[in-house]
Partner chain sequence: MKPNQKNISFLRIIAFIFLVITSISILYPLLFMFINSLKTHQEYVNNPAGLPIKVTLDNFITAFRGKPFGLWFANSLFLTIAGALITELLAFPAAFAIAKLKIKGGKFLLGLTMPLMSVPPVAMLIPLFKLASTFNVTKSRGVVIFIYVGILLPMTIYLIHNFIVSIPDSLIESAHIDGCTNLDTLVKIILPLTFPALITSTLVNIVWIWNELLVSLVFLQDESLRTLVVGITLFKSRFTLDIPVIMAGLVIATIPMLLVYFFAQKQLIGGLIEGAIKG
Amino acid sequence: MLALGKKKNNLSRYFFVLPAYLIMAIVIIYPIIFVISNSFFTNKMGESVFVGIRNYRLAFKDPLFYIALKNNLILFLCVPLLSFLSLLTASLLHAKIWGWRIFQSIIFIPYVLATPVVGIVFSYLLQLNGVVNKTLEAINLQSLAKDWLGNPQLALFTIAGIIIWKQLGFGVVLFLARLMSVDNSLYEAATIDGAGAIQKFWFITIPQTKKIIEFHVIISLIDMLSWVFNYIFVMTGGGPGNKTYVLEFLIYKKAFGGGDMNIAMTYCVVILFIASFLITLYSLLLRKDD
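Return the structure of the sequence above as one chain only, in the form predicted on its own.
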């Protein structure tokens, strides 16, 4: 009887988690399987026809794919800067400078704003005759006025700057939460030994936040890969020309802009592969630390 009751107890555990697994299967697992399987098919005369890796060959021959991939890689280069600025800002707030609570709220506000709203506001501010350029002209700094979103050499970097501005709050709160759990005696001992602010930051703050830095970097890389569509769609529409295409926007154009839905699914698989690689890398880093 005791063994039977224990078996029922074990089965009841699975019963309670079953709804969560069903939701995960419907919302996540099934769509992934559907997309991967359809990346090997094409539509002919309203019927799905198996074409093997043909879609992948066509996808990798498309010049737009390499433009979009290059732009995503450029956005990846912003991640170290974003992480450093987040950690530095969190360190300043942790030092409880005057008005640090107010600054913390101000820094976090952009993160909670809807991305399309941010994109629309900045598209008006940064257009050729926008507020930013008008202000620069008013204070006799006409040489600094640029076509921030219309210049092919500046558009992507302008968007990158806006992304850093918006995402900074998340990193600051993340690092600040970790710093508040660090033993303050470490900083006090360093002060007694004559360490300056830079030495404390380098030898205490960075080592104590190492795991959070790794987590923030991986999350930010995934964001730069799969969460920048709204910025591109609202601010530049992939332009000027095709200079601000990213993989997400390329999928949208292929799926709904007169392209091929199956090719779009092929690009989805590429993004899934890159994101899976980043997650696996993070898991390996955690295992190495353990």
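Residue numbers count along the first chain shown, from 1. Since this is a predicted model, take the numbers as computed values, not measurements. What we label the rigid core is the largest C-alpha set whose atoms superpose within 1.5 Å from one form to the other. What changes on going to the form predicted in complex with the partner chain:
- Y21: CA moves 2 Å or more between the two forms after rigid-core fitting.
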The other form holds:
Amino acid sequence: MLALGKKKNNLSRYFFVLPAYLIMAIVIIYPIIFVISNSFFTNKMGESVFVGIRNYRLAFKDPLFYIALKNNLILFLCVPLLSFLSLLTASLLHAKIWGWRIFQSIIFIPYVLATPVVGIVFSYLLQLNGVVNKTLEAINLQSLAKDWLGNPQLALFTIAGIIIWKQLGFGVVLFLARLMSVDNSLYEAATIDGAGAIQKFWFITIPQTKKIIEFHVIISLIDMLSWVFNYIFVMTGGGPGNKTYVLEFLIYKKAFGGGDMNIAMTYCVVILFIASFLITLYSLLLRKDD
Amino acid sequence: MKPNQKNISFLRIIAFIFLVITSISILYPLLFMFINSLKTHQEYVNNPAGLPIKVTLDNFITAFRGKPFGLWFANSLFLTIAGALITELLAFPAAFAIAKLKIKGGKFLLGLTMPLMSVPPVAMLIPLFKLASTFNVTKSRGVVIFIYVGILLPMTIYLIHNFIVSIPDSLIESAHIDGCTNLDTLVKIILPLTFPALITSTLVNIVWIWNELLVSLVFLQDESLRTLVVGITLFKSRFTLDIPVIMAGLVIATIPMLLVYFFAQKQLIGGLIEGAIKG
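Mind pulling up the form predicted in complex with the partner chain next to the form predicted on its own we just looked at?
Below is the entire complex, every chain and molecule, led by the chain shown above.
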């Protein structure tokens, strides 16, 4: 009886993981295989025809693709700023500036808000005759009043600012948690040696949080690649003049806005390629640190 | 010593001002949404920035009358609860087996979670939509829940695994010696110990599902199936004239998550950090 029970136990272990991994295989892995293989086919009157790399040639000819790629790269360039601001804010909170607990609670609020909610509120605040511009005019800074989301040169940077607004809190609590576990004697010794706040930030805080900085940078890069659709969809719809397209939005438009499904899947392969590059980079960094 | 002391307090004042400005820039958009949901349209046009002179709840009534906000709210609630619960129900045993039952390939299964987390959902949508079409279930809540569960499982397994790993092996061994099956051990020994991690990951998932746009936008196109977030997003593009009514819609969509945050701030933040730092 006991032996039988043991045997059952041995097999049953696998049933603990099976359902979860089966669902992940269907929801995540099957689509990856599907988009890669279908990027080499096209649809001719309901039938799949192999076309080699034709889709890639067409996809790389589309000027929209380069706008989208460039915009994702611009968003990537905002990541160092996001990480720096998060670390700076976290170290201010860590220095127990008066009211730091309340500040922490406030700074994290945007994390629980839906991106569409954030996007809609900001699109009213930032209208040409919206509150932001009116305030700027009221304090005699008319020259700074801009058509934040309507100006093709500016719109993407406005969106980047709103993404930073929403993502700051996550980075702050992440860095703060790490700073809390840093040995305080490091800071005390530096104080005795006459180090100022900026030197302490540069020579203690940054090296001590290096691993978390790396993690935060990679996570944020993935966010800027894989999770910005909502902002674009709600605030600009890719406009003005298609200047705020990003890869995700391009795929959505091609797939569900009356474009070519196979071309859309070709762009999926591109986005997956960049994502896997980021993941590989991260695992290399982890290995180097160990 | 004295000038240094002065210098430090000066820096602290600068830091304080920086934090105040950051906090105002975070709170003002929220305040803008709340106060304008309580104004008449005319008052919004005249005075969008300030507090309402005369508070009105008409916008909320208009929102509920004009659109099935109540139904959308119920839809969101249903997807959120079902998705979050099913994710936990599947992630918990999987994380336990990987952490403690020495299954073959356990390391590989755990290593898969991080890459799986980084796959952009938009790349999954076309194949999943086609798959759902072949079974004629594109307009199904069940399919959307299934997809949510699939997207959330990697992070949830990872988070719970990190927690279970720290439970001593001896507890599980002695349970086995007492004749407990793996399922008994999971429910009687591990579950009470892992409860905080389960609560935390559930909260993170609840926030994620409630705020999700893309999957429900593509699958749940019938107005009767819509979620609140999709509803207000499309609502905004069609009824842009009456801004206070839109703000009322946003308030309705936001309050549940703010409540979650105010009552469970520690658990929510703790979970996010737990998942990240040990990575």
